[in-house]
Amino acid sequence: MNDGNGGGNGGGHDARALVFRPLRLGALTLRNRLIRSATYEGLGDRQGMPRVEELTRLYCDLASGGIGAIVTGFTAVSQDGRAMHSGQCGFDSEAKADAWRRVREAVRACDPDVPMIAQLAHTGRQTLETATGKPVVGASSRACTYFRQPVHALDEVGIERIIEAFAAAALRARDAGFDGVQIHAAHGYLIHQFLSPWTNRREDRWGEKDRFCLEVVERVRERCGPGFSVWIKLSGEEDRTPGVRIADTVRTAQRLESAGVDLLEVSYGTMETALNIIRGACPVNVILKVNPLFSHISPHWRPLWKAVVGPKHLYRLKRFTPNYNLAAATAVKEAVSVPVAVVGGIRSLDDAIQCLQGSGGPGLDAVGLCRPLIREPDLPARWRNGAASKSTCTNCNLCTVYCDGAVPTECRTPHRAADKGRSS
């Protein structure tokens, strides 16, 4: 869906224009091809109520920084679908929707041209019973090796309840003034658990891997109407065998296109090997300090854990490379006509241009940015005006690891004086 070729590379004028060309998504128009991909903010209270003032400040900074659209961090559609993160926001009540309405109105006053999309999620087996106060549920009873919780396989009543929870949350988002929703079907959360043969071992009708995902989309569409934008986030592949492979994701994407989704965003992986979703450094000492799944390990035993257990985890980690999900997203784009975006490893204007121009395949329609915008919310504007061509994000992953604790997400690597105005 790219409107012509960018011509040239290296951030040249014509190629830069490709990045900042408007993108039509059904009834919605983005002013450029850069999307703030869903990024956990940690700005909810322990009941999931959005902290309006802080979220408004964050999103206004992103809007004034030149982004084409903002996707919120993952919001819970129900109490049993909450994550272990104490600062996760919800869209599971009218009171929370009213708080989101105030955020949306304030951001629209800052910049009326930036669409906001609410990401809706149910964690399924990837949570803690202590966080939800309810039994952990999933597509099957297979437990997650990361969370290590007993899992109750959902029955028909439970499945219908959660489908309805997605639809109700989407309607609340629409009525709160959001321009659309993104249904989180990636990263090992509940919808992904139904898509994956690793976790979906059912023998009933829900054993058809993409049935649950399609039912959620159809219910949201039915409830919110045709003019409301519906996006989907998918993991192109995962680390388990048997697991989701790109051929599976392509088939799912084709069925989602028929269901009328407006944008497919391609990511990677599950929380069983969480750092393979984002890649980069693995700050082990910080993980042992702040992650509730590891912080219980006594400081006395941590050196032994790092020597014996740690290497097994590190061995499974994938190396960070630019545009590491581009091949998977291109395979999806080759199979569908619906717009396709990619997230993962986009750190420079040239990276974005490569995604949009195509390399050995069709160009994508948009690119998602996460960690670079935590550090530099004005990065799109700086790319556009030529003040920078690269992000100064170092992929240290301190932002990601600290957000597993009880603090808001922020960049924790000091800015150097040379970073300001950096153009290479």
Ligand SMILES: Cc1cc2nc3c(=O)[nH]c(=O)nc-3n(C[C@H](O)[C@H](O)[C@H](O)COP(=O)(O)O)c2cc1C
Second form
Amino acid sequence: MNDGNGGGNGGGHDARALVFRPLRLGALTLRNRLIRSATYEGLGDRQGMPRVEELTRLYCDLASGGIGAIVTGFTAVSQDGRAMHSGQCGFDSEAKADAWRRVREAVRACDPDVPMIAQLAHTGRQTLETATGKPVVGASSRACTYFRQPVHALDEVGIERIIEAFAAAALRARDAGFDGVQIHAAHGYLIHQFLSPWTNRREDRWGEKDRFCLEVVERVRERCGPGFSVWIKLSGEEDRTPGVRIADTVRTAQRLESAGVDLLEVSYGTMETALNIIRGACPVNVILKVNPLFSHISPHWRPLWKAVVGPKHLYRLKRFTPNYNLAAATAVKEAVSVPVAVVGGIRSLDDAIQCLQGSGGPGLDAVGLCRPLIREPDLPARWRNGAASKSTCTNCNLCTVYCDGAVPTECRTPHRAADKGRSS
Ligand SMILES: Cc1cc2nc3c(=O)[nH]c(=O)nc-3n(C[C@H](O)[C@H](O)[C@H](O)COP(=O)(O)O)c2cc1C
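Mind pulling up the form predicted together with the ligand next to the form predicted alone we just looked at?
Below, the chain from earlier opens the complete complex, with every other chain and molecule after it.
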């Protein structure tokens, strides 16, 4: 299968050139194959209003750091779809879209060649009623063991309202000058809840697992027109059984291709075992300190909690390995013609090259980076300028854990003296 982007074997070409070739995605052209994967910024106020100056600074740093495209952190399409994270931005009102327009214009002034894609999400059961002020809703009433909230299964009216909320948010993003949207169908959020047999236990027409996802994409596509890029992020697999398996994701991807998505990004997992989405260290003491779901546990009980919960959940996590979602993304790429990206564990130029060249299958079209860019927004430029250096991200995961507190996302591990001066 060929999308005209030559996603396959790099053959005798300079391997670096594979990474720094442009990528055509429908009406959009990316200057290289490196995408800033969606990363919660913690730069919204309590109502989800974007903090324009800070967001502009963050994205301008990424743009001047050489990235090919920027996907924003997840933005809520409706109030009941807000996350537990108090700094999450929204795209659920004209006022918020207006703030995003100012961000978009400022980033374009920094660098006109970096497309910006708004990630649109509804959390479904993965939130707290205290965070949204609304009943928690889901594909069915099965509660999430992490958030432990009663979940109200959506009825037809609720489902239609949320499909419409995705389409309205996408239109706002388009009118605010964004180049596209990425529909968040991964990580156990509402669309993933419909995709998964673990959470979709419906017996009505929405029991067809990818129906909701497809209807969201079709409505967004229809509302925003053909010139607007529509991306989607999927979890290739998840931890639960019965849950999403790669054969299901491949089938969903094929149907999404027919529905007109421009890029599929493959990730992993759900928030029920959130650390398996990202892998690496499990900073349990910090989790107990800052995560509102656990911070109520008194210091007295913490050793017992760690002894009981630790072995069951925390210490049996999947190990971090470079390119840990590459096999899943390759399986998707083999089955579709639409461009496919992977995210998860890309840390060096060689990792990126391996994804694009292919390993046991066709090469992918793009790679997503998250934690490395929180630490070193100029990593793409360094790679482009000849440095073969590996990201100094240690996967300590403090960036992630602190997302659960009310602070902006940042790297909290000091740079070693030897690394100083590598980053601007
Ligand atoms: C601090 C932090 C915030 C994240 N926020 C989002 C988000 O808003 N939306 C999303 O789809 N994924 C989010 N992710 C997941 C990343 O996009 C990515 O899938 C994951 O971190 C693996 O990539 P990496 O190894 O390059 O970090 C986040 C991850 C981290 C560490």
